[in-house]
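First, one chain by itself in structure tokens, the form predicted alone.
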Amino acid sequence: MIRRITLLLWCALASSAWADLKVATLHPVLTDLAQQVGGKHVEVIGLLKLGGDPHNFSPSSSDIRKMSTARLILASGKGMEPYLPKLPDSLTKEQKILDVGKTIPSLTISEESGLFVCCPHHSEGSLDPHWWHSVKNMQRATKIVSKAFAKVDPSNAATYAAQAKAYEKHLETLAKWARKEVAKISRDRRKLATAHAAYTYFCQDFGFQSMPVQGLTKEREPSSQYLADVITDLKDNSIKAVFPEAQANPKVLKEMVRGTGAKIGGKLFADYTGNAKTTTYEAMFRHNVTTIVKGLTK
């Protein structure tokens, strides 16, 4: 009897440890998405840990070893992973890389688009890779990941499709909540000033104009002339708040808002890797919407 119970327990543990499909992810957004679509049939190996910065991440030798057992590697694309073209050299022929963002419509930093209050010269024409700040894009990504899982693991295709459909429905509920919250901000106040250009897709969905005061690269130290130009733009556009990212240096932003009438708003998350409370896409999105509404309605 004891032997039988032991055998059943071993089988239960083994079945939970040995998933039907192993997937490695190069961005935390995709880690959450893979878990939502894959459920118990997929073991997800998230290479970027809590507190990591996707902009500065590059797979180490230990990361390569971790992904060696994965059949599928998910990348966010749009230039977020500059090492991506060389990554196949470290993989086997059986392993596949899925560029999730490849077929998702791109947005570039341009004054002509109408999405920007102003555009830093060093970022004009650059691509914003943060496509997940649009819920519609996350729904597109859900379909893309579901089809990829089904292709690699056809025996669970129906389950992946059902779980993807359920998650898409959940995302639609999230979008409805966000629209209701954003409606609290009057149209004339919908100018989203942030440290760097990570929220273009959010601005397009919710009728904001973006003002990325540090451009695409948050590490860049602005020149005195650039700093003066930004201060002028903040004043001319009656910007109410400038929102830093969780990992941004607040000193530069404080210099920018001094004497402009703008305040430093709450911290936003571009990639949700900096806070234990925002370790899912939904948590990050809700946090950002709540922070923006609070900062622009007071």
Contents of the next structure:
Amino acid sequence: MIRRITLLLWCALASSAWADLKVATLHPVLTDLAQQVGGKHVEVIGLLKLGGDPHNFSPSSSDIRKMSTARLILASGKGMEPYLPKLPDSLTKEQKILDVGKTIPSLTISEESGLFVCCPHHSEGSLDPHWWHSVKNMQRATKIVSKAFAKVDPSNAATYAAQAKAYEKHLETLAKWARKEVAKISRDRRKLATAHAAYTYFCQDFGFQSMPVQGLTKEREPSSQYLADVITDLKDNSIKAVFPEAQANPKVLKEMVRGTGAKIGGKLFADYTGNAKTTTYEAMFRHNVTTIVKGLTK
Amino acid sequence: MRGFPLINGALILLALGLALAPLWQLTNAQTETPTTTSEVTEHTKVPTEVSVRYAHAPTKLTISHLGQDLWSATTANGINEGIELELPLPKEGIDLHVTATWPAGTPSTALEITLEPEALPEQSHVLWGDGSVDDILTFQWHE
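I've shown you the form predicted alone. Could you give me the structure of the form predicted in complex with the partner chain?
Every chain and every other molecule in the complex is listed next, the one we just looked at coming first.
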């Protein structure tokens, strides 16, 4: 028995020691993505654990220590990690930071985009950093990560490219499933009222208009004028359901929608910091699509 | 400061009424029944010609909308002629669920679906399939 345990421990230690590349990630979406692309050749150190809030995360000294062995650090970018410009000061010259979101087209709040029901005139120019809510963006990120892995570990470049291609194909199947699910909602009823503006990319892909009921971000309190406008918009647009975020307290939302005719829908995951059921990007995406379709069709 | 009890009472009632009026307005506004979604989303159906082009004839084709089959055709049963359907066409567009199957051994092939609604320009979309397709096509005329 002891020999078996020793063998298992040795195997576990050996597999991590033998990984060809060590990568640290600053967002759980990137942890999953790095594992999908890297497979057994990459050891992924996810600094933000499930349940953590990336909006309030900043690497501690122990996180910096964990990062010190990684050759590549993956960041989601688009302002999600405000500490990113200063992070190189804590790293060695050999360590590289890959801002995955940098090459993904950004969505900003503007009157012309037609993506918003209620906030262009309040928050013109604000940026949504949650690019992973578009499967197309995830496919693009897969290519970016695969190329970066190949650059720092050229000996496994072909494997990374093959694994990235397989994951992209898998994501295409996911997008197809989502298109069929969302098609159950008539296009003129596709108004997605959520607590904050975290689903703009999702809205663009599936023809929704976004309505961030409690303002753009958790950090910025909405003005009373904004709240009054939202209540009017909820009534005028006959919004069927308002969806809270998994980590937020839905009490405030409940209070806001009282008397508007809208109900409180299931909880959505904005930053993929879900529970045991949503440990992968795919599980999070499927959960969100199913919850939205259920909330707007029943 | 004793005054007339009747006048005093009336004045108190008037003051109370004035204070309660805005409160009543607020609560009344809260309980107002909102317009139901179905009322808002009623759309006039537009007569629309639906036609199909392909390099390899599918054995079966189905077009549905919101879970309802609009057209189910086979090679022996009208797939070439197309069909006229009454479609709701809101400015947000319409998602059509298209499924098609080809005989075994058919190479990767394309299927073009064209919609020609009354008084609107025609619009086409292409789907590619390896033996079968099962996907959503979005048609939108108003930006």
